[in-house]
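For reference, the chain that follows is the form predicted alone, supplied as structure tokens.
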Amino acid sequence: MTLVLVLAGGAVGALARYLVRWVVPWSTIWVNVAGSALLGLLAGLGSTLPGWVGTLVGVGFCGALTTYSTFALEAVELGRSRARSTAARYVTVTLVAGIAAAVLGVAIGRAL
């Protein structure tokens, strides 16, 4: 069951990763932080979710919806192309405002 979970919610966080990817421009942070925030939200929740929620969006949702390796290589791109001023604020903003989300969705979650 737990492998079903991940898969679906993995299918799905996916799909959503690609479709913004081609409707907003620096996707990648994007999915991050709203990654983040979805993430710290079911954290701030805890135990009020069953079990599965988790493993569904939390594991599979946001796993797949959520990339580092793009954002490591996109950071990595953009310092190569001498725009390391570019690069250095995209890794800066992407730290930043991914933590921040989380902070924010934690402390939704234990509000509610």
The other form holds:
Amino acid sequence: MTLVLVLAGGAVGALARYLVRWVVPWSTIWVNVAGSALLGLLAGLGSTLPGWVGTLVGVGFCGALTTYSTFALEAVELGRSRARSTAARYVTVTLVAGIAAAVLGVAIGRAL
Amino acid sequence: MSHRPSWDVLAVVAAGGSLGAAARYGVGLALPHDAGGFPWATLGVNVLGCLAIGVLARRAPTHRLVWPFVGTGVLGGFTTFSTYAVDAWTLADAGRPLAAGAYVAGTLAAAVAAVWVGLRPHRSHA
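Output block for the form predicted together with its partner chain, input the form predicted alone:
Let's see the whole complex now, leading with the same chain.
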């Protein structure tokens, strides 16, 4: 049962990440920040949530919506093809916004 | 990207995302960590996924579904940024700010190095 939740969440998360590419530029930043905020919210809500929500939405959806491999590949490719400052800015924005979003999500989840 | 995504691409992205997420979940079960403990499983998953995407990116595309399935789906679903961000905060919140900083910086450095290593053989031919 747990595996089914992870598989379902993973499918929807990966699909959502792929579709966001058609909508916004720098889509990897957006999905990583949004997914970090949502996972932070779940972590902040903690045990008030039923366990299956954490498995489906946290492990499956948020885990697959966000990506480290594409983030790191894009950073390296930016560093090779454009000014290194663009790559450094991409990494900095992703890390700062992603972690800030997670912290904000936790704070909101705890307050609810 | 003027054309619409086709159904076969969407299907392999979803299938790959499922497999990647399930593999990440399996690694997490095999290498559990306490709340506030160092998240080695996520670190390992992210670095391994970055090595694999580097290797994938250096190869000439053989079939149009390979990148959507393996790169976007499997490796995108396997690696995770959200767990990384929340775990970093959890470490800091547990009174381990140095471990949190080391985790954030260490994952980034190892991930970038892994992509680089994966891409590298291409560079020597170029």
